[in-house]
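This document starts with one chain, in the form predicted alone, laid out as structure tokens.
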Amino acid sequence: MQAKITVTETWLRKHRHLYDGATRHPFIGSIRDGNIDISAFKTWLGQDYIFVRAFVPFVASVLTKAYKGSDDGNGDVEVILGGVAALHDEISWFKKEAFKWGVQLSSIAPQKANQEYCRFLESLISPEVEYTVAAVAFWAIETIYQESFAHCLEDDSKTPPELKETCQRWGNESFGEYCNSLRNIVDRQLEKASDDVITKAEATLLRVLEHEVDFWNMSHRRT
């Protein structure tokens, strides 16, 4: 018997071009090929620090939605709680990296693409946003980084040694397993979701992909 094709797999096939644009962006390609402009990397570092701080209340809201909207036996709360806990270490990592690269985080203002992405995250915190819809955004955001940076760790990559730690942070297998756990949560929720919620969830996935491409563009062009 053939395995059932999940909703997320259907979406990723349907929107492959946009998904590849988010996970194989020229910014990521420049890291993988070893020709990245370090000033572009510094731009990304500072802007992503701002984004992660906005990501914290969003993930906390997903945790609250999971507590109210998931079945206890599936372990959604525990999986998402692990993501919340990891964000403390992630923020500390950004501060350490910023110091290493001479990036003054306190003097960085969010650029337009970052502002718009953060506003989008904030809109998903609303209690009116269904758990399934918010979980799709969470899974997509994490997975895009995992696949992007894992691409920079492949055997034929020429990633500069000084950027290997950055790529390992999101490109490692353990984080990949975590992203798969989030995907399992999303697919379970989608299986029992109404057509209206599925439509909103797919639209949310597309918004995430578009914001991710814009975020990479912002870093790559340094504008």
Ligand SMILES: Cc1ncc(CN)c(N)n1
Second form
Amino acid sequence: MQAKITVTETWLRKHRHLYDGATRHPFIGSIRDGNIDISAFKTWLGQDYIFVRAFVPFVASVLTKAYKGSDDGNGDVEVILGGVAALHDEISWFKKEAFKWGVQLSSIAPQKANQEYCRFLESLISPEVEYTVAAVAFWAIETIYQESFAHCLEDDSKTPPELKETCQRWGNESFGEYCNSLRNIVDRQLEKASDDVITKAEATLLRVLEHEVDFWNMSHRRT
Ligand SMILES: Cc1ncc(CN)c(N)n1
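Rather than the form predicted alone that you just supplied, could I have the structure of the form predicted together with the ligand?
In what comes next, the whole complex appears, and the chain from above leads the way.
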């Protein structure tokens, strides 16, 4: 018997071009082929620290929505709580990494693409945004980083040794499993969602993909 095609699978096929644009961006390509401009990496590091700080309240809001909105026999709350805990670690890692690269986090202002992405996250915190819609954004945001950085760890990659730890942070297998758990949550929710919510969730996925591309563009210096 053939496995049923999930909603996320349908979307990823339909929006493959945009999805690949987010997960195979030239910034990621430049890490993978070893040509990364270190000043671009430092820009990304400082801007992503600001993003992750704004991501925390967003993920907390998804946690609240999971508690209220899922019939949580399926353990959504635990999976998302794991994500919150990982973010605590991630913030410490950014501070350590910034120190290593001489990046002064306290003096960095968010660039326009980052501001717009953070504003988008804030809009999703609203209680009016359904759990399913917010969960789709959460899954997509985590998965884009997982796929992007895992690409830099493949056998034929020439990722500089000093950037391997960064790539491991999101590209490792257990982060991949966590992203799969998020995807299962999302597909389970989408199975029982109304057409209206499915439409909103798909539009939200597209917005995330666009913001992620803009975010990479912000850091990537074209030569
Ligand atoms: C822009 C962005 N997107 C996703 C992630 C992964 N949490 C991140 N740190 N930054």
